[in-house]
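Taking the form predicted alone, here's one chain by itself in C-alpha cells.
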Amino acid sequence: MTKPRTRIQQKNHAVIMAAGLEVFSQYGFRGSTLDQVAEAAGLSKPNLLYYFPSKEAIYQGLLVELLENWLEPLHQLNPNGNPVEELLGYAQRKLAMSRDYPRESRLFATEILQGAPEIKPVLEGELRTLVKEKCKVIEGWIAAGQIRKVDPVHLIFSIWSLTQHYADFDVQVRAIMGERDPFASAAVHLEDLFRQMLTPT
C-alpha cells in the first residue's frame, strides 16, 4: 500500500501540480522544462524530483485530474430531464469551467494541437464512448418531438467551441469586448441561442 503524505508532502505536491499547470499551459510540454516547473513551484530541481520522477509524469498527473474535471458536465446530462434545459445547462457548465479554469482548458487546448500524444487513447475510448451514449439520448429527445432536429455529435461540437473559445481565446475577447465581462453576456447569449435552436416549433 502507498504510504499515506503528510501534511507537508501533500502541500509541496498541490504547489507542484499548480506549478506544472501554469507552466504548461503557457509553453505546453514540449516547450517546458523541469527548471522552470521548478522555479514557478519556489522548489529546488531536486527537491520537485522527490515527488515526480519527470516532466512527464507532472504533464500526465495534470492531464488525468483535468480529464476527470473535463467529462463530468457531460456525464451529468440526465436522459430523464428536460431536454432544452439539460442541453442549456450542458453550455453553461462548460461555460463556467471555461471562466473557473482557463489554464486547463487552454493545456488541454495545447495537448490537442501537438496531437494529443497523452491522451489520444482516452479521446478515442472513454470520451468517443461517452458522447456516443449521450447522442443516442439526444436522438431520443429528437424522435420524440422534445427538441428540434440537429445533429447529435455536432451540437456537442457547437457547445464545446462555444464555450472553451472564451479560455483558448481569451485575450481576443477581451480585446474586442474591452472592461466588460466576458462571461455574463455569454451566458445571456448562450441561453438565447440554445432555446431558439433547441425548442420545436
Given for the second form:
Number of protein chains: 2
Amino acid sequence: MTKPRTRIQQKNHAVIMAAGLEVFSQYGFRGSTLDQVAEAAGLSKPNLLYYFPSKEAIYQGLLVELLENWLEPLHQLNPNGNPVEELLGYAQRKLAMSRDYPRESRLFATEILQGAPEIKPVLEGELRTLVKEKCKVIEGWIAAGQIRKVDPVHLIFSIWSLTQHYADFDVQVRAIMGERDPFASAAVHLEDLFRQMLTPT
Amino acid sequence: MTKPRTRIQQKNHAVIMAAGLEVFSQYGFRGSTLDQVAEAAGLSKPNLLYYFPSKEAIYQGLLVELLENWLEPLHQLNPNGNPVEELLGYAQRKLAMSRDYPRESRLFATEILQGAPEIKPVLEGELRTLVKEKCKVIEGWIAAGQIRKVDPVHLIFSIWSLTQHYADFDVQVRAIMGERDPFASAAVHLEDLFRQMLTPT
DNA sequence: CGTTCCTTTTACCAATTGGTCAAAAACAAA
DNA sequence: TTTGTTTTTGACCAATTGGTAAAAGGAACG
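Go ahead and give the structure of the form predicted together with the DNA, now that the form predicted alone is out.
Time for the whole complex; same chain goes first.
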C-alpha cells in the first residue's frame, strides 16, 4: 500500500501490473498463476513477491486502478448538455475504451463472471449510486421531451453491453469479420443505433 | 465418445455434465478444479474419471453440447417471414436463453475471453458461414425497404451483446437493479429498441 | 575504499493439482 | 447362490501451485 520510492521500484511495480493485467484478463484470478505473471513481467517469482505480498494483492491492485477509470466516463455525463449528444458521447467514450483498453474490459468481465467476489461492494455501493443519479438525469430529459421515452437503467446497460462486447468478445468478432477493423464500423453503427433510439419523433 | 449404456452411466454422465457446467461457467477451464466438479456432482474424483477420461474431456463435452443449442436460434431466422418480427423474435429467443440458461451463456463467455482455444475453428467456420448467410438475408430486407438501413453484422452483434449481457453480467445487473426482475423489463426495453432501430421511417 | 540499503536469486516447502491403479463393493444374470 | 460385470473407493503419484528464508549481488554515498 505504501507508494513506491526508488526508480526501480516504480518501474517494476508498473511492469508487474502490466503483466498481471495481461494474464488475469485472460484467465481470471483463479485461472492465472504467479509463474505466468512472472514470466510476462520478465521477473522471477520470488522477485514478484518482493514487490507484492501475494497473488491476490496484484489482482486487487489492478481492480482498484481499473475501477477508477471505469466509472469516469459515466461521471462525465453532463446534465446540462444536449441530451442526445451527451449519451452519444458517452457511448463513444466507452467504445474507445474497448478499443484502447481491451484487457481492462476483459479483466472486469472475468471478475463479474466469477461472481464479483472482490468488487461486489463497489457495484452495490458506488456504482449503484452513480447509476441511480444518472438515471434521474435521463428521466429529466425524457420528461422534458428531449429524448424518447426509454428505461434509463436498461439504456445504460445497453451502452455498456454494446460497447464492451467489442473488447470482451474480440476473438469472436474478428473470427466473423475477418480482416476488417471492427471498431471503425462499430462506431458508425452505434451512433446510428443510439440516435435512432433516442431522438424524439 | 461412446454413448452411455446403463441407467447409472446415463444418470452419472448427466450429473457430471451439470456439475461441470456449474463450475466451468464460473471459473473457466483453467480456473476450475476436478475436485470442485466432483463435489458439485456428489461423486469422488476417481469416480469422475471413470466416466470421463480427463478434465478437458468434460469441458469439451460441454462445449459441443452448448454450440448445438447456441447456433439454433439464428438458424431459425426465417428469410420469408416479416423482417422486423423475425429479428425481434430472434432477440427475444436470445434473451430467453439468457434467462433460462445463464450458465451456458457464461461458459461460452469464459471460453471466448480465454481466446476461444477450443472452439476457434467453429467460430471461423460454421458460425462465420451462418452469420454471412443471415447477413445476406438482412441485406435483402434492407434493399427491399422492409427494414432501415443498418450494418447487418453489427446488428447481429448488437442482438448478441444486448441479450447475453443479462446472463454474463447478471451479478452487476442485480447489484444495480436490486430486487426487481431484470428480464421482464429488459424484454420491454429491447423490443422498443429494436423496433425503433429497424422500422423504416 | 567500506558500509548501508535495496534488489535479485537459489533453494526450498507444504498444499493442491490432474490423474492412476488395484482392490473392494455393488449389482445383475444365471 | 454363484458367477461375471459394472461401479466405487482408498491409497498413491509426479507436477504445479502460492509462498518463504537466507544468502548473494548491486547501487549509492560518505
